[in-house]
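A single chain comes next, written as structure tokens; it is the form predicted on its own.
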Amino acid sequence: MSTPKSGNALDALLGRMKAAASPLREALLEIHGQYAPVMDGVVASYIPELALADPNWFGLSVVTVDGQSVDVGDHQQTFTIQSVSKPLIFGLALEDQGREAVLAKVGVEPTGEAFNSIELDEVSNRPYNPMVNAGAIATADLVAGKDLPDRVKRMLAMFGRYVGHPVHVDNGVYMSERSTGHRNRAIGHLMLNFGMISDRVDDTLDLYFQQCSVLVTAHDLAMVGATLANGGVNPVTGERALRQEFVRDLLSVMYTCGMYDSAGQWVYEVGLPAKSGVGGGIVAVVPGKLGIGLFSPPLDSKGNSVRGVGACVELARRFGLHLFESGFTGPDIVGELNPRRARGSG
């Protein structure tokens, strides 16, 4: 069989996904085996409950826009979503308030500063983007609801639409974050001083701590990615998680700002919209094709999963996933999962 040409490379691997020994499953198993022995990185400990994670956990998942999935490793191990929640809350704020109101409170510019930096734009006094803690607290403040319980309920329901099942807050992590989140409280009160958030700052910080403490799996993150890849519609349940007009907003800030202050290196090597969290999770999106979910707790100096980043770099290299890849002639991840697409009939 001839090697797929550029433009069909992703579409040819996606058709044979249902086969027990599909090339994608074999590739994921190989990549898992390649990075599982890597012992670099350190499990996050500044939130005490996160330090309890097993550094050997490592799961990989892929879900396509037509609902097929491949999972390897610890793909059903639960962990807290942490900063992977930020683009989803940004989306909820956009739906609740509209672009103009959201952009009045938070920018969309990348920053080379740490994700928990206590810094605002000197001209506008806005947080730089929704992917850093300041911006995420500002967008959490824009989530509508009559009171804190109502806002939390709406937040959990929104997450549930992305992953396709009800989700819950890990109360141990939530209380750990709440009792040690002094830096985030400082960020919140600084923004209150400049009028970037409302005077319900304590409730908003509580909502922020709870959104970061939602339990998910690597498969769940792949579902989140597939939902965004599918224009905001969950490909398994068919339920809309985000209005289509706002999908581009999320993918744009994930692309430029999603991987903390190594976002530039990520875009250079992987070239996909993505978001990481200090719980060890990463979600990546191949628009119109699929979502990728990864989980491994040991983090690099920027706060990104060491194994997760390495696995994504390898996936992008093998399957030409980079958005600016041209002339790629390797195996096609999409066609391997969906043979009808590979034949041009779907």
Ligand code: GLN
The other form holds:
Amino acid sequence: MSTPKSGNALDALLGRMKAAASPLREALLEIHGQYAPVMDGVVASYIPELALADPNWFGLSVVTVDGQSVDVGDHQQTFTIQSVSKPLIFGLALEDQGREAVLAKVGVEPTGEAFNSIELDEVSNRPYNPMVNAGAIATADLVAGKDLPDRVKRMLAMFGRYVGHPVHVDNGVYMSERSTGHRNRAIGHLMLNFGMISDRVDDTLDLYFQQCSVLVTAHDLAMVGATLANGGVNPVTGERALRQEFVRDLLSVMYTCGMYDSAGQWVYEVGLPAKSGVGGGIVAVVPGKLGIGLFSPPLDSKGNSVRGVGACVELARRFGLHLFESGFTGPDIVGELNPRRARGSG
Ligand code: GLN
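We have the form predicted on its own; now please give the form predicted in complex with the ligand.
Shown next: the complete complex, the earlier chain at its head.
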């Protein structure tokens, strides 16, 4: 016979059982089960080290602005953040240099071109936006610091504030990209030629390769999303990752440019600011409510995770997350997690 539980332990157990059986967890498990068998897409191999990823990995996480989380599948599997780093570096550049100085070097227009296109605005010579490689390298150039190690340290500390723990660079992926990133080097030198970046171009490319090689999990990406949803403050640690005034800058470019050349399709179907990376990660933000982190390595032809996109489309549909959704009468995703915050209860 089991020993009777004390009131507190019993409450905790009941709480855990309730959490385990929450409708949101069930929905995430269902969506995971729906997309796990999808075998479309190809794991990125143009950075040789990325080809080592298991195509079956699939993790899904949601973190709310009051710090609750639901995680399913391979949510603890680490992978490299890749282009999901770009909006965060844009944020650091904004904090370091101010809006005017940053916008002098990078625009906010979607390109409709591939993420690694070698294209600058013909009139201003600016890269189109901070979410394509050219714009990301231009924003990395604006990250302050006395030398490369100092800039890398500041970059890692910033990521750490978003995810709520120290982060590290995957040296294998970093070295792999560093030795094969000729196209990114060409983009960097082209911008130097046009005076769009400073002459510390090799350091800046190194910083860019390292920012792309930071290791995260799907849960970490949901924390990044929740931090942006929460006005720049990590909802678990309470630490500010980004000045409030710049949150809208990041969310705007994520909304219009975050999913590369399928940004229009994404906005139409999901309607959330988001950013994907060739490691298979996606972060999506429901402002004021929650962050979603998705991870699965096989990519579609635009470089977005096939299962990640599918799962997000489904999540947005079931919970009416599209920002332009009106009159949605289905389940309230935040209320599902925390009945006190349910729709209409203030
Ligand atoms: N590090 C990658 C590159 O520059 C990032 C690209 C991506 O995730 N789309 O090619």
